[in-house]
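A single chain comes next, written as structure tokens; it is the form predicted on its own.
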Amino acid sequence: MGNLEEIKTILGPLRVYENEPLSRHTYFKIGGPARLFFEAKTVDDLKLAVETAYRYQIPFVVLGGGANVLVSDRGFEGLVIKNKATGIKLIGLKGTIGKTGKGIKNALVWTASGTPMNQLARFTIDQTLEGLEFLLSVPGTIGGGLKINAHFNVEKHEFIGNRLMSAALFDLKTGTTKSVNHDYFDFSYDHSKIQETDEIVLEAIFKLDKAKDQGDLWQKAMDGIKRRNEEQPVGSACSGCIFRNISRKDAMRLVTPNLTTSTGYIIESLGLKGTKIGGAAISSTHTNFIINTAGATAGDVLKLINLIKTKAKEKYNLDLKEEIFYVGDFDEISN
């Protein structure tokens, strides 16, 4: 990387490091090292780096929580932006606002792209605004979040791209920054467009109704914290679900019960509770996740999630796909 004294000088002698395990910056608590780290303190400094990575024509990450990614055991060979660029604010109501706000229907909440998606839950709750309560707890960004459409009750149609309004991106091809609409994301299970274009989150305007009693907001979202940790595997090191659910067209052709969808019952099916292959084990208490047990390698996970893959396609001539997205060099990877 022979501009590696210019692009110091551009984001800060200081705040760029090198060789930074990223082993620190994941839920998985699993990664090599990256060439050069950055920390994105505001969106200015992430538009910066997304800019310069951009100018140098040098491999970059946006890494958010570091929920639903894996890192290669090599690292990345080259910059490392993590997305600590938070905030939120109102920016918006509409409906007859007086003293006591009753007539207030909806608002405009502004948020940077780095902010926790449990902490822009929490705010909306305060304001008593409904729509976003349902990622109380939700590892993970903002950004990270609406590349991935982050949702909790599917079968109620709980995704965070269902209250966006509009963001603004930096689109890789042109190396400028754009403002689209909620339509431009092409939103579905587990996917938005910016998976295939790859644009970086910069920041996000979310449209919310206002509820009628902020503690019946308070009540589904602590509903939703138990169920999570009564389903989940809680305290450990993992990076939420690894694969997607199956289609309700294949959960009718295997006749599931109750034509679940759950990859998390494919996998038990097979047998594969508690399977661990070096420092890593799929959990006993959902087998769609895969912990570190103990100084896990990427290696070890990339065995299970193949292992997975490769007795779902023998048994049920299924063929599942990650919801994690891979950080690095992952040569031995066959897809």
Ligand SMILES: Cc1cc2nc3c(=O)[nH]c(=O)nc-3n(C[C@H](O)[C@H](O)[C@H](O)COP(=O)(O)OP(=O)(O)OC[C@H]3O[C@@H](n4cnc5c(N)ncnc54)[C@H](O)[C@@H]3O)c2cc1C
The other form holds:
Amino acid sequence: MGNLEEIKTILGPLRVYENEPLSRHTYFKIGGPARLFFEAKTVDDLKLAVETAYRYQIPFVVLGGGANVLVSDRGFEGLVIKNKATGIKLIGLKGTIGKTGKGIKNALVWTASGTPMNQLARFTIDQTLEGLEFLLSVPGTIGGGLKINAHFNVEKHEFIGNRLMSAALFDLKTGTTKSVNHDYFDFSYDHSKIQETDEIVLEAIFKLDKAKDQGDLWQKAMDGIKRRNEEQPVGSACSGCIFRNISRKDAMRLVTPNLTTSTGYIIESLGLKGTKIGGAAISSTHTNFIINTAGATAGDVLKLINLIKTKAKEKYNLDLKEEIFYVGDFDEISN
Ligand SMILES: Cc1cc2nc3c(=O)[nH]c(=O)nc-3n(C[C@H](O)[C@H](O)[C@H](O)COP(=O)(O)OP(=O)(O)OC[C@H]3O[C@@H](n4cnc5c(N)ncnc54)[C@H](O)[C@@H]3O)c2cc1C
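Could you switch over to the form predicted in complex with the ligand, since the one displayed so far is the form predicted on its own?
The next block holds the full complex; its first chain is the one shown before.
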């Protein structure tokens, strides 16, 4: 990679690390070295880093919490920007404000894109604002959350995108920053437009309604944590659900129990629960999770992913699609 010294000078020579192991920055605890690694502590840092990568035409990737990625064992031959740009503030209130604030109808909340989603949930609950309390138990940052349209209870339409009002994005086609509104993202289950454009979220503004009772919001958030503790392999190194759920159409075609769209059900019915390759295993608690039991490589995880995809295709004619994103080079991702 050319221009290495120039990039280091721009971002601060002491702030750019070479060959930083990415296993330190992913929930999976998997991933080889980043050729260059920079931690953005503010939105300006993040902007400077992506602008620099754009200007020097070097491959780059932004990592948020690293909760939804599988990083190659060979690492990433470019600049990895770890987004630690955090910050939340109330920037607008609508309704009768008065001394008690009781007449407030809704509020606008600004966040830097590296803010953990659970911090935003905590802040909004503290302000008695409803709509994002389900994020209390979802790992990762606002930027990563907007890319996948992070959710908890899909049947109840709990998606982060529902409450997004606008965002500032770095546009990789023009090398400039632009402001976009909610509709731009074209949100749906596990989808937002930035999956196609690879634009980078710098900051975001959410519009939330005033709730009647703060206690109810805490209750809802804590119920989510309880459910997660019951259904997921809590404490294991993993990347959450590996695959997106299947479509309603496929659930109807396969006549799944109660027409469930759960990919966990599909994997279990393939008899793969607990299957282990190297240090990676399909969780026995939640079959759509692969866990790093000890020293798993990205190769081990990928072999399990390919095994699940092959069996799902053979038995059910299903084309399972990953929810996780791949970072770095992989030889054999099956389609
Ligand atoms: C134990 C566990 C439980 C989970 N439970 C849930 C759940 O209930 N619901 C749910 O929706 N998800 C869940 N997940 C997955 C994960 O929490 C979400 O996908 C989350 O949105 C990932 O955010 P992140 O910041 O960690 O993204 P990362 O993993 O860092 O990145 C994911 C993708 O987003 C890109 N990206 C990151 N930041 C930005 C940015 N600022 N701008 C543009 N692109 C960016 C990355 O380049 C990458 O392509 C779970 C994960 C784990 C480990």
